[in-house]
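The chain below stands alone, shown as structure tokens; this is the form predicted on its own.
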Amino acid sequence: MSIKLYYFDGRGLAEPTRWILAYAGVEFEDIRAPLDLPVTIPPEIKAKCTWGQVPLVELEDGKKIAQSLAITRYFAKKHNLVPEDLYEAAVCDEYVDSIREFMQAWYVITHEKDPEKKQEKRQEVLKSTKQRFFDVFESIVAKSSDGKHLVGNSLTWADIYLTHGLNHVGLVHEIDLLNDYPALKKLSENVLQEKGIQAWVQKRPLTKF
């Protein structure tokens, strides 16, 4: 039995654990309910699911995860993207839920209607998370060990959340995020030419979210 993966057929909560798998090697199932409104996952995958949502994964043995984070967590851990460190494996997730916060930011505009009001809220939130989120990191990475990753000197999940995050809010918003942060876009930049996501990211389905 392979792995399964069940979610949208979007990027979204499931997007990093498809870098990941991609990353190592590992062939999985990308199991994909359709992204119509209103968004309803089929009665047989909800059926599996713990909590009512996705994503949810099946291991090779038949065991079960739910939850973005727990099962992102998994495979990095499994695939030592997460620092044995525990101070670093700790800051590695504090970066996450930052890249977390910085999505969502985001997310208020996707639904707007009205063109000029959605490129007023761009604009606001381009500002805002500059602010909050970009000059943080680019900081954090222009002042690490080696200027290319974000903990220690080598990749971890949370280098391929943040690629990632930057990666999906630039598709769905069609705007460029780096252009002023130099070493965030050399982090982003060696993410996106590790073999097996440089693989991933050309072959997946197209979509907008």
The other form holds:
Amino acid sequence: MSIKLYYFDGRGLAEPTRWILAYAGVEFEDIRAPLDLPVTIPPEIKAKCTWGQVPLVELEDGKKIAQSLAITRYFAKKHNLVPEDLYEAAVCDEYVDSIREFMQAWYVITHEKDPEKKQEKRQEVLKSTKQRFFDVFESIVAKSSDGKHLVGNSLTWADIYLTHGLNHVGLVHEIDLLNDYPALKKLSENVLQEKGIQAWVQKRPLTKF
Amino acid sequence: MSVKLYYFDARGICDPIRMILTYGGIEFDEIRAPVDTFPPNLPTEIKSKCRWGQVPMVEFDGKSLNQSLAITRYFAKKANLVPQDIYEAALCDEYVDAVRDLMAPWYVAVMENDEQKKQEKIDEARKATKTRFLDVFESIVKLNDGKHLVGKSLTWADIYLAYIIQHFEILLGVNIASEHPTLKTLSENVLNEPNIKKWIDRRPKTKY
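How about the form predicted in complex with the partner chain, since we already have the form predicted on its own?
All chains and molecules follow, beginning with the one already shown.
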């Protein structure tokens, strides 16, 4: 049996897992439910989902993992993207949680229909996420020993998650976030040059979310 | 290891960390910011130390760590509360994240000050969490060994779930697991573990 990943037809919370599997050269079934509004999971998929949500993964032996970060961290560990050192592993967890926070902050404005209000909210979110997150991540990477990793000297899932987060927000909100952040740009380019990830990003379905 | 933990004067999302530190025999000092308003404001002198401007934050060995689950998971590993097997460790991560999802509607009830509306919000939280979370957790424990969420020994997932059950009982006077006997027993067993009870007995008695 192959690994099955169930999610919507979008990048969202499943994309970091897809990047990690692509990086590791692991085949998987990328099962995508249509993303319509209101957001609904087809009954045949929902029935499999422990907590009634996606993403869900079924491993080769049929065992399941739910909750997006549990899934992503599992594959990160499996494919040497989590540092051996407990503290460094914890710092990766910390950074990924913070990336999720800025992604959530940008997600919230997606549903605003009034164009004027949306523009206002967009300005607010840009200002606050720059100050609270992007400036901080830039400083972390700029101070790092090789200038292109968040933790230690080699690729971790935190680098992958950050690259996806910035890429995803940029695509959804049509904004070039990397322009003001040279270290993050370098980190991002480094991640996107990884053979498996580069190939995936080139061939993945083009979706709004 | 000299550990300094920064949070509010509250159980909140920090008490699982304190339980785990105590269980693991790791001494820690605490800086507790006053809860004058709800939600409380973080004093600037603490906020400026926190990478993301939030607590909990922990300092040890000249380093710092932020984000409550990153901190909880780190000390859980140190205290042998994370399974060695990476699949079982992933289940612990999954279950803790599910407990966090379970908390959200209950917090809505906590935040409601009007007594009548509060009762309504409690009923809504019950409805929102019974089938989706509590029935599922009950079934997981029963299908496992009847006493633990994952494997045959205590993990941080058991502690986190037990903590939340107790936390909302203190906050709302409601045992969210009252209709789930296996979960009720699990939480009682966890909270009576000597090195967890040690923390519960000595912790400051706070509203939140």
